[in-house]
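Just one chain is shown here, as structure tokens, and it is the form predicted on its own.
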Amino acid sequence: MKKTLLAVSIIIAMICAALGADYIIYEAKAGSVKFVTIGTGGITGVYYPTGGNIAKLVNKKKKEYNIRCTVESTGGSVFNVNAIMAGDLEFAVVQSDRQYQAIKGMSEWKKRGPQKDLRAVFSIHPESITLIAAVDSNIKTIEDLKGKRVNIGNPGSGQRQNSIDALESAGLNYKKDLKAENVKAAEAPGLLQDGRIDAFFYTVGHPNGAIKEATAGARKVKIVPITGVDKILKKYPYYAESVIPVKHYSGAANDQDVKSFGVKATFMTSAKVPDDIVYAITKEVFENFEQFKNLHPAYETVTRQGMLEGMTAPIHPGAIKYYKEVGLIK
């Protein structure tokens, strides 16, 4: 036996001498590593990329704060923030408008009230409400859908609110004037080139690779116009006029920009996060802004400034202190 322990003991002090101090003093360490965890969306939005590219900056550095980051493909939005809340999550990506509506207590929260300890890190990527209709639909513009089978997401997601409001905006109603399906984006390419509906909503950064696989199949498809939006922009605030640029779009049957209106895609974390996590992911993200900015062509827009903006949620200490650093707030 105790042969054997010391040969065991032996291989051990091997292994050790071959990985190197570094990799031992790590090890060592090991139990005082923070995992964090970010929720995102759908693979084929930007969501996924964006969770995926903010954990890649920081486990770059996980000797010197100890954080690994891991991202999760979650619902969307509204699970994202009730994720939060309840600590299954740290961090999770947020359209600008379920942050509204969270943090004053509306929409899916009436009846829980407030989420008071939902925080704001900081804002990414504009993000357009992007109508998708067969070409044979005869879908010009939005008030078309009327008698239509139209997917307006799922529940959980962010988007389908925002289906919701662009079809109040042209005066319809989702369960009286149209078919209503309620799948996840990721299916509604397939749905569409399968002919099983008509056309779907998706709020979403561009490009974007759900809407390249919806208008690259067989079946000819177009971006329709989302226009005459006044109403809901003043009755919403985190609502903003967009344009959606067809460039992206080779297969799409439109030859100019699309004009819609849209939210924000924000970066949220809960007030019980410590301090020292939310500083070193947004040191890290804003130290590397233009490795970050080119990681997707949804980022072209975004500016240092920019990312400050569309947060209606408290920004949580440890952004502050990064933010006062540098100079972006005082």
Second form
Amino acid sequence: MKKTLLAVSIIIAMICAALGADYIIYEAKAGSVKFVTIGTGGITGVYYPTGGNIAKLVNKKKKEYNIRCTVESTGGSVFNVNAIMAGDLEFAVVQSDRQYQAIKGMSEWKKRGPQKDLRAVFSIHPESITLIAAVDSNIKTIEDLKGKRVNIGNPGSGQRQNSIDALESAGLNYKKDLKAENVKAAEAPGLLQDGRIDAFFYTVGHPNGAIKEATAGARKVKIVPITGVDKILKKYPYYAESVIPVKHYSGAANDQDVKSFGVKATFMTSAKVPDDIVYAITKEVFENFEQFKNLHPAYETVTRQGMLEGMTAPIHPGAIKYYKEVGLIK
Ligand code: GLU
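Structure of the form predicted in complex with glutamic acid (GLU), please, following the form predicted on its own?
Up next: the whole complex, starting with the chain shown before.
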């Protein structure tokens, strides 16, 4: 009997694979349990613990929903959008600017066109374009990056384009005016401490492990303000002014909060992910909002209503169902 069942599931899985029906495969492989994976970012960012926090809330109700959530560390927002579209991830955290570009077919998605099946679930914490520099490199403003070795971020990260935009607003071309590195944010603090780079950019919520690591070493580092960005704030609707609180980084050579600009982290999925799964995840996060909010200090300013702002992609019907039920939307 067991053997027949196994044979049947293998055949079903093969048919599903042939049809490209990824979501059915998950169920066929493991009986009634639905496996979903949340894509995040580097393990020293805020996306990774955020994915873990969401997964924890949903996995607690495994008996009720039959959903098993796992979290994956990834290269960041652009990778995440593409992995959702390819069906390799069911959910992921994505910068609001990357969501905007993907749904409209801009930037990295110019050639492939609008990513029509991308769906929003909710927004999460604010993220700031953060510039960290070694004090001995004499970088006091973004203009001082001229001629320096600077990590702008790996292709696949959300922040890479933010770094390029910030540099452009300061009149710097990342190809001509500096030695741009393209490594992952998780590697940048080590490179800075080892003297192999002068500075790095990271678009991230605060506090986070990467900036703690960068500011805790022997080489003194500071968070550099990014000002004079009015033009890009006007040009791009997804950017807003932000302030980086320095209270979290006692090792940083800053005595005041630092001005910059930023975006929002958002929770995304695909139109192909079933409504009941999206509904369950949305419900667990909102019903346990206070508990969720306490799971990471980067959520300090997050409100339930704010979690419905900053989305440009259509909201997934599974999430809409929950928002209507509780009157968050009409
Ligand atoms: N905003 C970054 C990116 O999309 C990731 C930040 C994080 O992991 O917290 O590349």
